[in-house]
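Heads up, the chain below is alone and in the form predicted alone; it's given as structure tokens.
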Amino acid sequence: MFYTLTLNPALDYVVETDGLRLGETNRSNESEIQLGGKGLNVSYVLGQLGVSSVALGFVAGFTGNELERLAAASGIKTDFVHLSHGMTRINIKLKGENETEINTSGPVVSDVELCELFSKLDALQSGDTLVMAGSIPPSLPNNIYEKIMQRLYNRGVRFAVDASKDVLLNTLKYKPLLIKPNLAELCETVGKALNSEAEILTAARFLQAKGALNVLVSMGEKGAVLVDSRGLEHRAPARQLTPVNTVGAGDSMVAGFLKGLQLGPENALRLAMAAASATAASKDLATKAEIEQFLR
């Protein structure tokens, strides 16, 4: 069984607009409100591709409500803590000539919630994998997840980590099946520059060395590559597409590996960019169908 951790999930209210103008009224040309929080991006794309997950959380509040209700309608099973105080953020991304977005910090968590989570993470058995993304809010220890693959660690359970610098550092000794850093976030991690695909290589292999079993490492508009858990190296060119949606690029391609890891890495490769593509090029997440074109 697949699932999925978003600590911090958010309504994201897309606004799109000609310009914006600071200190003057700004008119939208179109508004929605979307599902935000990268684990639920990611159990939305593996259901697009026939996988089963829950995704698990905090909600708080009418938002919180709001988000369970918008999950449930793209078909995603949930199984949230809910807080006592607060409400579940609402993001807000201005889409124009430029994009522009403020994220908001989220509810408060208490001990007394954090253990529920706990109590829902520790019903993992061996053989599930969970998927933890995305941001940590500010009322939790910034090794939150280190704290969870230690509970977890002698009980089987694969993990798939997608985070930078210390964050994500400090999860490679349990020895994660997947992490996905983009470039700027593996740059930030080993602390440098990486200016060419030999870098990147190195870079990743020293990540591995480290404990991770796959490094799959984005870089947009050139592609990916990947350390696979025997050593190997493969490369993947980015599609020539023109990029409609960045958001959820990478979560589309942590569940498109994750997929097609059970028929080798080139597969799982092949599978993850076209996910990504997919997402890039579509106004939303991408369906079952893009997907499947993009393979083709």
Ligand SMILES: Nc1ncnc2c1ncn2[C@@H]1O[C@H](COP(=O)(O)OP(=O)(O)OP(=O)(O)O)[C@@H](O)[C@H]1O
Given for the second form:
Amino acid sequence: MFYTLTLNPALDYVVETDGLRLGETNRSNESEIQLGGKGLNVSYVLGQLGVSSVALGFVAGFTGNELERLAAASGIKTDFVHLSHGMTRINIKLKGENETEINTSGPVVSDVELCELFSKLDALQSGDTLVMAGSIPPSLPNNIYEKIMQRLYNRGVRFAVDASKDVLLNTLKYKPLLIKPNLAELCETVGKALNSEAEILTAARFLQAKGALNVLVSMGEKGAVLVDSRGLEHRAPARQLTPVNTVGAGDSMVAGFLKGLQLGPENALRLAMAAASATAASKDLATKAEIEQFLR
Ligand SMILES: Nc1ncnc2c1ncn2[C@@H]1O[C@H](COP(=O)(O)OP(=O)(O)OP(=O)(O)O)[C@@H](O)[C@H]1O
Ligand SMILES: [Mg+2]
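Just the form predicted alone so far, so send over the form predicted together with the named molecule.
Full complex below, order starting with the chain above.
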């Protein structure tokens, strides 16, 4: 079974404006509320690929209810911990000539509520995969991913981690099946600029030496490179496409890779690229039909 964890999911309030003027009343003819959160994105795309998963995390208040409703409407199974105070955040995405975002910090998670999450996680069994993706809310310890892995590691649970810097580095001793930094995250994590493919591969191998099994580095319109669990290198050029909305392309890539890995790393990379490209080329996350188009 697959599980995804989104500690701080959000509703995204996407507002189209034709030119934002600060300090004035601006009008918008188009606005929409969308489901937001990296783990939820992974769950959605896994579902499109025929893999069922359960999305875990925290929700609160009326916005939390709406988030659960939107997830169900998108076919995502959820098992959130309901927080007693606060509300699930609403992140504002102002779209005009350029894009302005306001991301809020989200509700506070108490110790008791964190224990509730751990008891849900205790149900995971050998062979299950847990995808941990996205930011850690300020009320939770920065080493929470590591703590979760420490607890589940000896039970044979497999992990995919989408994080960077110390948060990522500290998870590597628990041998995540997959890590998927983008190039900027990889640079931040190893603490230097990476100016050639050789340097990128060296950095990927450094993270592998620390414990990661498959290291998939996504590079936006430059494609991706993979160092697989046998130490073999693979390259995937980006597909020729007109990017429409690349948000969630990385999350789609994680879903494609995990589904594809059943048939080996080449297949995993192929499905990862198809899912990522399909998301980049469409307004929303990739659907089954869009992914199949890129596979052909
Ligand atoms: N402009 C683009 N043209 C073609 N392919 C793209 C483009 N942007 C993204 N992709 C595809 O999506 C993959 C992942 O993109 P990227 O490296 O931007 O991930 P990311 O930064 O982790 O994204 P996110 O965190 O928003 O999900 C790339 O490896 C590539 O295959
Ligand atoms: Mg990403």
